[in-house]
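Take a look at this single chain in structure tokens; it is the form predicted on its own.
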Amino acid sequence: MKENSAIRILALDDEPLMLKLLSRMLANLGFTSVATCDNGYAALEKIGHADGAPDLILLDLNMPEMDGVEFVRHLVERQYAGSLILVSGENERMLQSTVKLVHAHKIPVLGHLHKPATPEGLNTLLVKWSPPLPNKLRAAKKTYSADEVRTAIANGELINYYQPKVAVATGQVVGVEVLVRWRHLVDGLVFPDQFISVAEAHGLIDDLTRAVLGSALAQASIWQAIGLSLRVAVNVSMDNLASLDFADYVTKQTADAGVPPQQIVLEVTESQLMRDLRAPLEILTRLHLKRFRLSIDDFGTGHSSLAQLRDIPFDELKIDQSFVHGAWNNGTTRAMFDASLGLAKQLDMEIVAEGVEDRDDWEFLRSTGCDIAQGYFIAKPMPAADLQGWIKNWEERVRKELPAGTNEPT
């Protein structure tokens, strides 16, 4: 970490009492070059001053005059290039919304404390700042057309990378999901990001979708021949729904690969509002009937709701990671991905975890009694050849390292 006396720190606070604590805080950790403001006005004044710009502000967020978010609209206006830490006697759930904002700006935030602040906590949060790299700037995602993306499902060009999911009670490896990727002959792999829109925009979906899930049945069938029983999630939108024979054509080609269709789970995401239930209702129903896994994805998130566990079939809730990482140090947090596993097991339906990025995401999926996770801190998404190898070196890592233990909710 850079010397504490180089780095440029600004307190903006209206309360001259609450300067002075965080200045004598700030000299007692050895930060020397330290400058307080007591409204927004002047903090950007200094600001617009090249070479005294600070590389931290600690930012209180109820002001008179302009309040912290407002001021974090002024920094973002003026390409503010250093880090933040909020400190407000606000509550939880309001600095989590604003550390949110700010974050969707692209402005580092090293953390939030509560007033009144302590030694401890702010020398916590100051300890992760790192100075910005110089000129470094976010190279734009290239963008392709239509006729791009059609002319790559047509040739063949789109590939699938398999996520794997394991059992949390026992480690066991249960499924993979099954994610595309394009493997463009000039950029190399591009990320589902990049084009999935654009094959929701101009009618290619329900192509892309077929594609991807005739690679996923051929898969399954090679897995199923060397004896690997792993449930399949293919990712299924609501634009694919709109078809009636959708049904008749999934339960045809999994027939034809040989998989039994409980080994199929069609994650259901929608990236559009419904507005006509009685073609997707049908279909999934049809779909439930001939023994199909149907799992509601990111729930919680985009336009999923309760009216849909009441009116589809699911068998599968998929908690969002937006609801499970951070979830055993976060109240909110918490109190969400409680609210959709108490909801699941009423309604008697096996619940995913997605987004488990660490160890202590782990252990907390293992006290609540989720039945099932899937995350980096398991494994990234990987070409089919890799599996077999990962799966190895995971029952090994789960006997010395995550021994299966009991699982009782807390």
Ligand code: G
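Bear in mind that the values here come from a model prediction, so they are computed numbers and not experimental data. Residue numbers count along the first chain shown, from 1. Only the largest set of C-alpha atoms that superpose within 1.5 Å between the two forms is called the rigid core. Compared with the form predicted in complex with the ligand:
- Here N329 does not count as shifted, since its C-alpha moves by less than 2 Å between the two forms after the core is aligned.
- For L122, a C-alpha deviation of 2 angstroms or more is recorded between the two forms after rigid-core alignment.
- With a cut-off of 2 Å and the rigid core superposed, H202 has a Cα displacement that falls short of the cut-off between the two forms.
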Second form
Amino acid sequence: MKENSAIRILALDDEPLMLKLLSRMLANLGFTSVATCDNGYAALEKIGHADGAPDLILLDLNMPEMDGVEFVRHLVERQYAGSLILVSGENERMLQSTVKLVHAHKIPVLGHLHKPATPEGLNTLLVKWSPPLPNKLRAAKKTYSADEVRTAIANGELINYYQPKVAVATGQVVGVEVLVRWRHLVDGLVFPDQFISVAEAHGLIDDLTRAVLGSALAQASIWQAIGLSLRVAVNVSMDNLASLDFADYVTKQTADAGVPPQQIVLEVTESQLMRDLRAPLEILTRLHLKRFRLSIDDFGTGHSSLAQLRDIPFDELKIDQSFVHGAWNNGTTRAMFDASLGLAKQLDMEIVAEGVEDRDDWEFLRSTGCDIAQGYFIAKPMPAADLQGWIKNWEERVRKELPAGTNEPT
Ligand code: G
Ligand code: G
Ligand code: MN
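What would the structure be for the form predicted in complex with the ligand, given that what you showed me was the form predicted on its own?
Up next: the whole complex, starting with the chain shown before.
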């Protein structure tokens, strides 16, 4: 990491007084390479020079002529490789929207500062600075062709990972979500975002889901045999719900594996807009009648809507991770979380919070009426073979460090 003094910083603000203030604060914090500009055009000029490009820009949003949002677009056009800190007198939601926008442009944002900025606030963000990743690491992930995916399914190269779901009140492990991985002979472990959409687009998702469900059921019956009572949740793509035989297929496979349908959860998301809802409705309603548990996944995102909630008899609602992680600390996120939770309660559904990444998220959930938690704080997805060992450790963790009282894992 560069010494403080070596990071090149550019402060851009139309108010001379603010520039003075920022310069002084930066000097006091030990930064020696600081330039200032009072308008976007002058700043872009500076950035255009090969050796003049800063590592970090402190950017005011409200400027006459070129505002901060427009400035960001010009940065993208110039392939700016440094980071940003947003400085503004705008309200929190406006700042957050702008942070989202800058992220979408793939420019790292260390955070935002409300005016008047304080040295402590500035320092908290500056310590997050790190040199940009080399281009190689930033390169887009590889995607695979339909033929490669087809062969992988046929050759049994897909394997299931399992991520635990635990009861918030007691810490008890109530189930797992199946997350498929591809054990690629050359590329190593490949994640589903690199092949699920390929499978959906090329009519391979039925074969994929059948392979995943098959191993999940085999695993569920093993756990059942050793006395581990776990609900097993499988992700189902809306594309799986286009052919009417899906319900019969799932029912037969589950019965053949000797697993009660109550132990199987089907997590449904909509990856693309469905024009004809008749088949999905029929299939899901029949599966519900046969006592499979239906879960609406990623609730609150564009893919999982109120209309689905109205039309389909879901038993479980999974609040999308973007409304969970950090909700304790963010009024907007918190409002979405509370609204989803209230909705699920009123509809008498079980609520699962996804994306529980740290202790703050976990403590927050414990203060709400949320039933079930899932996320990296509890465990990352793991191979089936690791699960029993993990459960032992988790029960120990629950006993030791999670506030006592209601925590009696059974
Ligand atoms: O861990 P993660 O990267 O595993 O998963 C990424 C996305 O892929 C998630 O949205 C998840 O729902 C989806 N996914 C994982 N496994 C499956 C699967 O077996 N079928 C479908 N349709 N989607 C899956
Ligand atoms: O099926 P769904 O779209 O809900 O997929 C869950 C996805 O979220 C998977 O890719 C899984 O690996 C990922 N995931 C699980 N727990 C966490 C978490 O705590 N944080 C983040 N960022 N992702 C998570
Ligand atoms: Mn899911």
